[in-house]
Amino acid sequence: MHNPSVFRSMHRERFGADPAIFVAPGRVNLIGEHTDYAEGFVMPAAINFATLAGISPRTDGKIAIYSENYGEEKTFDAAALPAKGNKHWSDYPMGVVSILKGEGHKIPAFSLSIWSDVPLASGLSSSAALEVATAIAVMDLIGATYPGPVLARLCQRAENEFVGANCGIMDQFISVNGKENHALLLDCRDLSYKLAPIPDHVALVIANTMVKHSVAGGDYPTRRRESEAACAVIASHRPGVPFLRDATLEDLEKWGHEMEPKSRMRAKHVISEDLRTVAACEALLKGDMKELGRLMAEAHRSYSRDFEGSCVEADAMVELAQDLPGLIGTRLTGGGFGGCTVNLVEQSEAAKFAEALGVRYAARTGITPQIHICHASGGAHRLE
């Protein structure tokens, strides 16, 4: 991670003030894809890639936000905040400020510096890390606090209402509530959760296909509509099914013929993925790595075939990992259509695994991937 003292002096040089510094992690989802907006289950872990936010007060009525990654500073009038994003990186921090204002907080003038090593557009949730880091920085400045789940919901609203990306709650939730060396099983309906330890001998190897996806455009909204259309068919027979979370595979057997074929496939993925995600948490709690690996393989197959949320490169990355020494389980993670695979690998084999997978993938696709060996890290906090 970026050196906090270098980051501090960068803020000081630019803004002439000493910042308070906050950190919020990115995440990788071990299992549970496209279940969050069906009020289902997800099981992410926070990772040791993070966003730093440095904040200091100003006296000129302005909000100045500097992104070191983009090498760009944007200035806003604290008394006249924008109501909607304009497709710029500053939408994420300003969205959070806008939502906090809407909650009745008086927003003062401040300088905010941002730096992140969460790879952009790779499905590791760089946007949520930025939102959460901004939120805890601004809240510290104005003396406000919220319980973790409430804070996550506010950051999700910033992305939904201000940025205009229809994301679920998972990314913000794990960034706020992650715990070192644990995965978190989240019930997206009531935001209750339980932590499941990831054993010491297991590394998280994240392999970036280098193929970009965008959650705001294209296939993501289509998949969501298809899933919701399937749910509506089931609900017409069983009124107690507002979300696919409440549906069963039996419902699909019974009424699937009334759905568009694509809708039926999407629903099959979401309903079965919920069952797998809860089972995966049980497997982790029991230390049954073989079962966890089996569930991950099944999840990838479902994501790729039934949800059609994968791509040639991601399927190749999963396939090429299969017989490498140390592999426990592998699947495409995140919003899909590119991005990263998550590989649970024996720690002792992780470096060799990463190297071999990179060589194989480059030979197959002609693309040099970025492969990171990570561990599950703690949630957002202030750096002393």
Ligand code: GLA
The other form holds:
Amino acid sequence: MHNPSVFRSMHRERFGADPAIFVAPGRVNLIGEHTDYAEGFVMPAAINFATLAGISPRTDGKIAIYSENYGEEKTFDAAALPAKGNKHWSDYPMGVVSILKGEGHKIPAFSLSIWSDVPLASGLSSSAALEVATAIAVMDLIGATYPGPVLARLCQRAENEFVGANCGIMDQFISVNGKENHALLLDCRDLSYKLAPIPDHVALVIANTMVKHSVAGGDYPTRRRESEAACAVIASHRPGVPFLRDATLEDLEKWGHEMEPKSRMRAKHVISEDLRTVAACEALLKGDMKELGRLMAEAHRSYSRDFEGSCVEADAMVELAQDLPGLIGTRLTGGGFGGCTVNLVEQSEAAKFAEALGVRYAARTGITPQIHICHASGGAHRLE
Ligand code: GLA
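Okay, that was the form predicted on its own. Show me the form predicted in complex with ligand GLA next.
Starting with the chain above, the whole complex follows.
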């Protein structure tokens, strides 16, 4: 139903008012995994899967939120908002409302409808798309505006502080600031960024292993703690290293023996991934697809072996793509432990590639994957 007029009628029928409609995309990360919360580099692109949010004012003091995906409506008292989430889909929109209130905005009564085609729990940032769509809808209603990077931070805080998931800034940032046909190299320290065009002849093929991934689950925070513990060891010798962004592979050589072995491996991934990510952007800007593919392969190995952030199915998806015609580069994308691989593929081969990969993966794992041929899309905005 990526059809705003159907969405509009749905909102009108349920809430008896015409909504203003906003859209926020999901994302695929080309390279730079678990580097964002270490103030490092990431290079995602927004994709043509998105969340719609329709909003209209009410007069009864209530906030009503309807999710078409869950077929469920939740109602809150605008004057008595919850302070924390309770493990429900409505935590994401309500987290944003709560953060906006904390920023000093008076929150009025409203009806909000939500619909999304971003696959859930697949590492494509359905949560960030929901947060950002809600944020720009509510901001429009209350007449608030924020620069893109600030808006992304507010949405990240909704997830950190209200939902209770310890994510970094990447997903919200790209959902707000993505650009059609471009990848975005983000410096997660100062939120400065560089856009790199994705050539027309390259398709983004996203292959869903169908193994569920969640940032709120145990593995993501465990990996984060392990890599931060390694950073603390380095910082005890070299105080100028508050984040792994500031560390070098030489630091690991020198002080790695003082770290838990797992911590050392996580840090090796993060430190080397920052270098690869910056190099990958240069390769993309130069149109050196071969080098980009090589860096993606190295990134996957590092993510899987040193970070232990992959799973059997995602490793299989990467391996089975290797010799298919048209492949430029492939790796597991997103928070890890399942979800999707991102494949850069020659456009002319993309359909055949997708089909062959699906057949191979099903034969190997017994799981029917979902494989989508996508393109890089623009960031969140109002639909007229
Ligand atoms: C999830 C988080 C991001 C980032 C990635 C891993 O998508 O939401 O902040 O940490 O995992 O790169």
